[in-house]
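In structure tokens, the next block holds one chain alone, the form predicted on its own.
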Amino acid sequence: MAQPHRLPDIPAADFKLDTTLASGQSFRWRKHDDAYVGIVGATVLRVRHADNRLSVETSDKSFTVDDAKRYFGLDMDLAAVLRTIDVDAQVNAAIKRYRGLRVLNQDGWETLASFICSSFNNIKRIEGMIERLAQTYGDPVALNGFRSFSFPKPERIAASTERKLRTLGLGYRAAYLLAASRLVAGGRLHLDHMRKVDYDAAKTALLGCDGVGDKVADCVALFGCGKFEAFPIDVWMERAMRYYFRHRRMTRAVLHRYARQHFGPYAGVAQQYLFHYVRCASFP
């Protein structure tokens, strides 16, 4: 078993490490005493955030601390970004109540199974599912004593088949997974590429597969390739967004419209304020 590997503790003010790991961006954090433990990719990393610094262990040695730093969105500068986005009385109250908040940067693949996964779901369901396929085609991973299973590559899914996903209780999602990791694989769908290319380009592709709607593609686009002007709509954000909309008719091409205009560059980062503060607000 490989040894734990711990980095130099990692600056990071104007950071909540749990509002911004409860957010609904990812589905493999789980809370162990005083830190988090969680797997990205191959890798397993338990992490403490306390007075301004960020504890990173690593059961990889080759996972650095600018890697740390880009995954939890600690190469932002959130103090310029938010003061964009802070254009209005509501977002301004979801800012001063999750202040921290960051949006993760995670890998392409493992987000755009993960949101497929997460269709018509609710977290418990969408974690138990991602769990179960890294059971089955992962590989063992561990750290002083916790044991999980890496992320599976697309290639691993690609080769079973809709009946096997199914077991696994993935319902309807299992044939439009299925399909996105025979993309993936067979190099039909670049999801590293959609980092460098516009936020356009990026959504039309992902709109491409099978199984990929408007809300799934703009999860993908923001959190797994980096498209900050993309904009999330869920019942949720349909909720929120009716405080600009009180007598208005909403569509999703006006509300995408409208986000893009009023908050900008950013829109993505105020779409995880606002949803994170109007999902919170159902459920205290």
Contents of the next structure:
Amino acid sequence: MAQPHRLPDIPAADFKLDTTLASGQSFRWRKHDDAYVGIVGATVLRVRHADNRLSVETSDKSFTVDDAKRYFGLDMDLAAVLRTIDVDAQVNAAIKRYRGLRVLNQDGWETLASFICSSFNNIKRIEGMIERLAQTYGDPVALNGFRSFSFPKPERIAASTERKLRTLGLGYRAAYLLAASRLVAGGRLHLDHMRKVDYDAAKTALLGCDGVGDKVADCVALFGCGKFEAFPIDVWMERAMRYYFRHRRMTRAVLHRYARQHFGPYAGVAQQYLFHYVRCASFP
DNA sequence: CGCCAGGTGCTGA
DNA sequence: TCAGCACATGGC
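Mind sharing the form predicted in complex with the DNA? What's above is the form predicted on its own.
Full assembly next; the chain just shown is listed first.
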């Protein structure tokens, strides 16, 4: 049986844990007192951030300091990246307010499945859907008193049915998730391979999934495949980008092209700052 | 009760 | 290309 384990504290300057976990990248973190508890792979993590250090308790020893650094994006030179995207007054305001927000490095399959569930949906319900998926198809995991379930392997969902997935409240997304799980389980979509190919190749492959359009593909590329030039555009980003287009007409294709040339290879980081900035401005 | 939610696929100009 | 529409569900 896996034993609780405490990692050596990780230097984490230029980092805001609460902002990062509240910025809509991940759906499985919960606040418990001054700590956050989440499940990464088959490991439960309990993390706290104070005095520029991240303390991490894990449910087993297979999760290392390097894994934690990579997951929380602490392996990125944030200062250098922010210099490249700090190119206008609006993104500058977002950076000033939320500096330390980082792009997480999540599992490709979990990210794909989660963002298939995210379409035309709200974050609270997405969290509930993913929790029920984990309870139904995941494996039990535990850390001290806390019990939960790992995110299901694609094979487990692939062996299910659309009807059963609908009973978990997935709605019309049930068929999309089922088909995607079968692509991955059947080896016809290699999410690990997406990390090695370039952004355009990864996005094209992701768009091959039914129920995955431009926006979801960019979320998966950014949060689940390490493609920092991916720039997901949803309703909040359209609101954010009105700043750049004032009275001009905006289509998503135009916004996408603009973002890539305006912000450059780390456009995805700019996207995350702008997204969080406009979303929180409407409910402070 | 009506509105909206980190959209997508389909259709017809 | 691009606008217009249906789509399941539940939180608020």
